[in-house]
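Only one chain is included here, represented as structure tokens and corresponding to the form predicted alone.
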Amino acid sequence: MLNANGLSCERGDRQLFAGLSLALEAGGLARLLGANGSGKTSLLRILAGLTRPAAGEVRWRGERIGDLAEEYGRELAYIGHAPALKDELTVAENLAFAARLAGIVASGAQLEAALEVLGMATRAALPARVLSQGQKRRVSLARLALPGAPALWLLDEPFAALDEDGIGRVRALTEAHLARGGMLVLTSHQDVPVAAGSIQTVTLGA
């Protein structure tokens, strides 16, 4: 369903990677490994259609993602390493805002349920500025627990800053997504096992 063929990426006069290919089908997980600066985030952004590769192409259901444009965007969730939260908004307001941006229509009860999945329902009325980094990460990931979550998840360091409870909740969330036939590409410096129908590892800078 997701095919990347012969991808190359350059940053300035430096080539981060070249000739990279991967393919994901329903229930598949791809882990991107590598040192800082090896191109993991750049690869995620290429797969999301946010950055153009120096060479190669990405296809979704057989079509070039550049031709699909917004149609492809509706079928993926890209969550970067930095929490995309507005400090002045509450936890619930931030999740509602993220849902609207993703084209997800969610009721108040659905927002609360999604926050409960990540252990943040009791903090729904708090402004984001008072949250720890781990709590902000949980709120960012909570939109994946909303109804109508897209088929393809591209997650940059989803376990970063999380405590043991948070890691367990995110792992359960991702495993449920894969069990439903979803797909997941993630970067992680932590060796967190995630059960999937198929697992492949892409090591950059090797």
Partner chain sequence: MTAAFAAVLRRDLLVALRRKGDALNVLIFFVIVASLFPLGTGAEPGQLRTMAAGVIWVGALLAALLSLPRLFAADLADGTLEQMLVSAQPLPAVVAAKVAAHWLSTGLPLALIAPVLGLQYGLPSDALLVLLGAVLLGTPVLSLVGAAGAALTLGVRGAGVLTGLLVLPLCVPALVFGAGALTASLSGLAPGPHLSLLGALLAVSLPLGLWAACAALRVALD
Given for the second form:
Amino acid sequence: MLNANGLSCERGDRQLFAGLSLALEAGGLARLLGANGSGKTSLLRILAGLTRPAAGEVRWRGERIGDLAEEYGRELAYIGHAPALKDELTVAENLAFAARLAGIVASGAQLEAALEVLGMATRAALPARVLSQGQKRRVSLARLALPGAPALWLLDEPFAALDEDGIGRVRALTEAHLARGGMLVLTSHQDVPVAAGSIQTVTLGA
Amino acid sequence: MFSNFFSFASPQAFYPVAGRMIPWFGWSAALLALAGLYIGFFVAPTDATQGESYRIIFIHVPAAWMSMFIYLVMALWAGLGLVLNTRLSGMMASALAPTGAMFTFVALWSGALWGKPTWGTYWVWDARLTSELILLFLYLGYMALKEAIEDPQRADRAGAILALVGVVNIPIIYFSVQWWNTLHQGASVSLTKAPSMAMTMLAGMLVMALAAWMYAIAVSLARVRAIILERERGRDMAWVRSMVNA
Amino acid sequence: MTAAFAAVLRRDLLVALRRKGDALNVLIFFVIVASLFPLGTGAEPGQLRTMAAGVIWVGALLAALLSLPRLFAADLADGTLEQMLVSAQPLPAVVAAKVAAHWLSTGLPLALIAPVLGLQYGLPSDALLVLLGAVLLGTPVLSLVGAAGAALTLGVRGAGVLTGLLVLPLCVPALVFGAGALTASLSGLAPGPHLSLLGALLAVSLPLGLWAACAALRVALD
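Swap state to the form predicted together with its partner chain from the form predicted alone:
Next comes the full complex, and the chain you just saw is listed first.
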């Protein structure tokens, strides 16, 4: 489904990686490992179609992601370092907007249920400004719990800033996604075991 | 397909080719300029109404032509780089901008110097002069943007977008300035509309324009070589090191 | 696509509504600039009337320019812009909605207050109407060209001044036709041709500005 062939990435004068390939089928998990600055986030952004690789290509269901444009976006959830929350909006408003961008029209009850999966339902009416880092991360991950969530998840450090309870919830969420036949690429420093049918590890900067 | 076709024009392949071309264009520019200035200052007759001061058109008009033409060429390279993703295109656009800005400045400067004896004032809000001034602003904006973005590839692409927006806008700006000029009834004398141009005047101007053209090519090629060396330095390319150490 | 447009528009307006100060400051800046000119040039009524068009238009241009950094920078900082680029929605629809929200929160208030400033300059009532119409037609052009400029300078050091350097020369036609409409009306000519040209300019700026802004955003986030 997701195939990356011969990817290489340059940042400024530096080459981060070259000749990197990756193939992901339904239910598959890919873990990206490597030190800070080894290009984990860059690889994730290339897979999301944000960054253009210096060489190589990424294909989704056999087609180049550049040609698919927002069709690819419909099947993709990319959650980067920044939580993508507006300080001025409430938690519920932020989640509703994130859902809209993903092409999901969710009812109030569905939004609340998704927040509940991440343990944030009681904070729904608070402005995002007052949330802690960990809470913000929970809210930005909550859109993955909405009905109609996309097939491919690209998560950059999903466990960062989360407490034990949060890590448990995100782990359960990702495992359920993989069990349904979803695909997941994640970068992580913490060694959180996520169970999946097939697991591959990509170590960068080696 | 297309990108394969163009990839032979890699910076590495282009570097020595440019080096061989520079002397040819440089010497042609020098000889043509000498010939043009000779025609302009010794052969062309004195103008009946403007006297000797009109002779500045041998600098002014070619500079004004080049200033607009170079922006077009720059936008062409920029668009090529954006569509085909060739590295050399962006470098060519970068190399052309300072020369274009220089010609724009020369056109403005010589226009002002001509205005003083002709109209008694250095600056007239003539439609052409005003357009030329805005063209200078466009060049300066382009160079400032490329200067401000650190990553050269990103700078090339952002600059290309700006150049394309600029090239669509130039005719609109030119039209609006002319419209404004008629509305406000500014200067009625036009710089480039020299009355009853003699054959030798035209010849002098054309030779000078050709010289300016050759000069622009020679200087841009020299600049693009410098840009290639600078940008390829970080890449693992032995040939750059051999060039730098040579 | 229309759903995406509506969602982004609604969100941006909501944010603008909860940060009223930002839009208000732009408006106050506009009023101050326009009020300073007579103090510098003298308040002779005939002179004021002849320079009203230029002053009000340049003032609106500068005020719109000041509001541009808000357009994308906040979304870049909190990661929303990234989400918009990888979203299931076409980027032009998203950017068009952002430009529309920018115009509604900046351009429209500027247009509504311009006739009040016209009173300061002793403009007759029919000229005030022309001024309102011209600024209503011209400010969307400023928002569109400005969006392209703001996107090009996104994440660049010294972005504010640089945006001005890029955007102001491109706004010359809007300035000429916009101010020209008022000048024509004051000298007893029909302002219609100027307004038509302003409308044509808007029609050109819409696709060009959106294309440039979208392309520039993709470059900025690469």
